[in-house]
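Taking the form predicted on its own, here's one chain by itself in structure tokens.
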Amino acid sequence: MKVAFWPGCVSKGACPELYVSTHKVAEALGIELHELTEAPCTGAGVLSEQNPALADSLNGLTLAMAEKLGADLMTICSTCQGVLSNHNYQLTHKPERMERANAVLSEQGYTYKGTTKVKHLLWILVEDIGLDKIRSLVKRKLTGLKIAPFYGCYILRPEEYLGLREKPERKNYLEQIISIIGGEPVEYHGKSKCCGFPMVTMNRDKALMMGGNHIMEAKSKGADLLVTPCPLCHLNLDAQQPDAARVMKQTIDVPIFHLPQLLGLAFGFSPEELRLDHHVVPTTKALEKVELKV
């Protein structure tokens, strides 16, 4: 399968780990990635709020990209894929803002006719490649694992633009991937709720505290982890972890992994080939539990 590939600006940033994982998994699974290496930045969300047109232009661009390539464009974000849907969504919609976009994009040399199609790597693997393939990957099967998904907000809201009317069941996808791993999925109330990244800059203590909280619920119901398809999320409840701890005034102590990195476990990588010993949060108890010899 060939895809358009825009790892977004965390992968390759503060989680590099993301992306290095992603391509492990990518390739044991048949999946071609063609990176789009001068595609801008979504914006985060912020610039669409802020300069809608600009916005426009802007991820208008990465989704002619993709276009030219004959390709859905795969993201590993999930507010990548909030905002390239949302703005795909606009411009496939409202003819007067196409219009204006390609005025724009038409100075790079591109035009955008709206057929690209914005997939993440979690819908892309239940959608595409099919749980029975997976299945017939795993070498090393987590039993024993409690595993917690965490969504988080852009993969999921508002529903109208991220197809999830039409596919309500891209809500559970995680849950189906760790069970056919081998996993127990971990239900909680917090997994579909925002891990407090957004306001970081605003109320510090306040997007820890909702961060703490969503892993100290999932602890509470037996996780040994947590797994996320969003970047950002992932460096709220990591990389914030030791200072939500100090905000909460109890140790958390719970290990948040990438899809990609829990996929490639158990396809047989090592920790150390999906840089499981690049978290903040020590990953060692969790694989303590799982077989590691392939």
Given for the second form:
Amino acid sequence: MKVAFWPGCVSKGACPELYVSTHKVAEALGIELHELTEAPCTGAGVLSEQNPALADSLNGLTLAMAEKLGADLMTICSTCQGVLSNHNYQLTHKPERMERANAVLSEQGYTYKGTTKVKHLLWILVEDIGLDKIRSLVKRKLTGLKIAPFYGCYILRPEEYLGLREKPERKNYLEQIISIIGGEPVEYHGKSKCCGFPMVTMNRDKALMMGGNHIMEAKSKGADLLVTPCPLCHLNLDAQQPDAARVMKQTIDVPIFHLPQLLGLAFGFSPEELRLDHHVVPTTKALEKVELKV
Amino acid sequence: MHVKMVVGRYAPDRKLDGELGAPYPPPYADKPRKTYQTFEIDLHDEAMVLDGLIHIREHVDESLVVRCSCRCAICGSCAMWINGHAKLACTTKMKDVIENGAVRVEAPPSMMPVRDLVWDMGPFMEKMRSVKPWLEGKPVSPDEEYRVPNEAMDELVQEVSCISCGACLMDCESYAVNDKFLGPHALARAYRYANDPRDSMQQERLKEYSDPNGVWDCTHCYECVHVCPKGVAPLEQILKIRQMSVAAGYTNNAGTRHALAFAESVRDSGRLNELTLMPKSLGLFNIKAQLQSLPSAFNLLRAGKLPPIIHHKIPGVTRVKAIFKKVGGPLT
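Next, give the form predicted together with the partner chain, keeping in mind that what was shown is the form predicted on its own.
Shown next: the complete complex, the earlier chain at its head.
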């Protein structure tokens, strides 16, 4: 299947391991990635709240680029998914906003008709590729690993923009993927809560506690690792974990995997190929449970 | 319908049988824990969660304390955690929330109960009071009522539906770790007055709401929008205050610096410059905050994850610049 691929800023910045592992997994699954190299940042909600007209135009441009390519727009970031879904909803439900955005886009040689579907890799895995196909590609079952899903806010809320009213099962796709590759999903309250990242510059200690509390809850339920479809959650839960541990005066030490890293592991890629050796919190102990080393 | 209701009970003056709950988080860490008791009851198929609780009180254990009045989402008395999410017990159908034959109800960990399902509304009311939820009058002519254009009221009508049930604060992520945060309910109420044309205190309000523990401490998780039973969408009202306070010039805070640095980076390169966003947001001369963020930058560097020192522009950056020029407004 061919997709217009929007990698987001973070997978090309502080989380290169997400970009690399997405390419590995896409190739294995036969997802043809056409990267939108000229598309702008979504604004992560920050631009939307200060200037909706600007955010409509920037995201309208990305949506129009995918439309021109004639493919679904694939994201690998819950935040990009949320913002693009939000603006796609506004543009296609409010004619005056569509008209305003197109007046800006037409000067740049684009018009958005409103036909693009924005889908996170997680949704494509279950809805377009299918669990049977994924099962058939598993070369290394992750038996014995207890894996806690961590969704991130913007892939779950607001429900009406994300199509969750029509497809409520999207709230459980991570658990489905974890089970299909042989892992044991860990059920815990924090899985659909906020990682704290949006608040880290405004109230650092509390933002770190927010993420830290969720990891500790998952750990208390036996989780060996957390898996997330959002690189911003990854930054707060992995890169900031030593700081969170210091603020909370607790040992945390739970590795955080990106979704394609976890899947790639089950598909037989080596931990190095998936850059599991480039995490702040070592992935060693979790990998040893499935007899792997980095 | 047969259902097992697991009820989180709290009665500091007597011993209850049942499963002991987790200790309360601060500031209630020294309080006794909740006790979970299971009641097996039979109800009709269309029963609400509140019907179940009243059934228990009337027929099984008269000591169960539950607060309710209107039974139709007007009074806001019966907000509680139902399977770990804030809902009104009176409008939540039992059959919609049963999981494996059981449903769990309790006051959430961030709301200290007075007894059983009745939680202390004191802190909630105090937050509301602190945003001054009343009109500070402009002089009104004694001969005529104050006329307000319909459009001005359309802007506020969403918040006016609020019944002060507390559901949004119960599931507020920021409040769960910081009890000083004003929270979604009070801030939505704050917007209702800050944007009322009859109010004379708008500037003072915007300044105050931009202070620490105000609008910029919201983590933007949409939980309040999700759980509000009346469609108030508190987050959206918080974002409107943010927009108004930036426009009014109350910009000396990390939230505004972050928004402006973000916009600048997208405008100039088409993408986010992760390397400069954090220092610019914290304030370049805020040495203490800059030092606090250093260890995590070092951790990134050691893991080989630090963003490239030379920030590359996207190939389509001229298009982005043109869009900013056209509709960037105050962000250009």
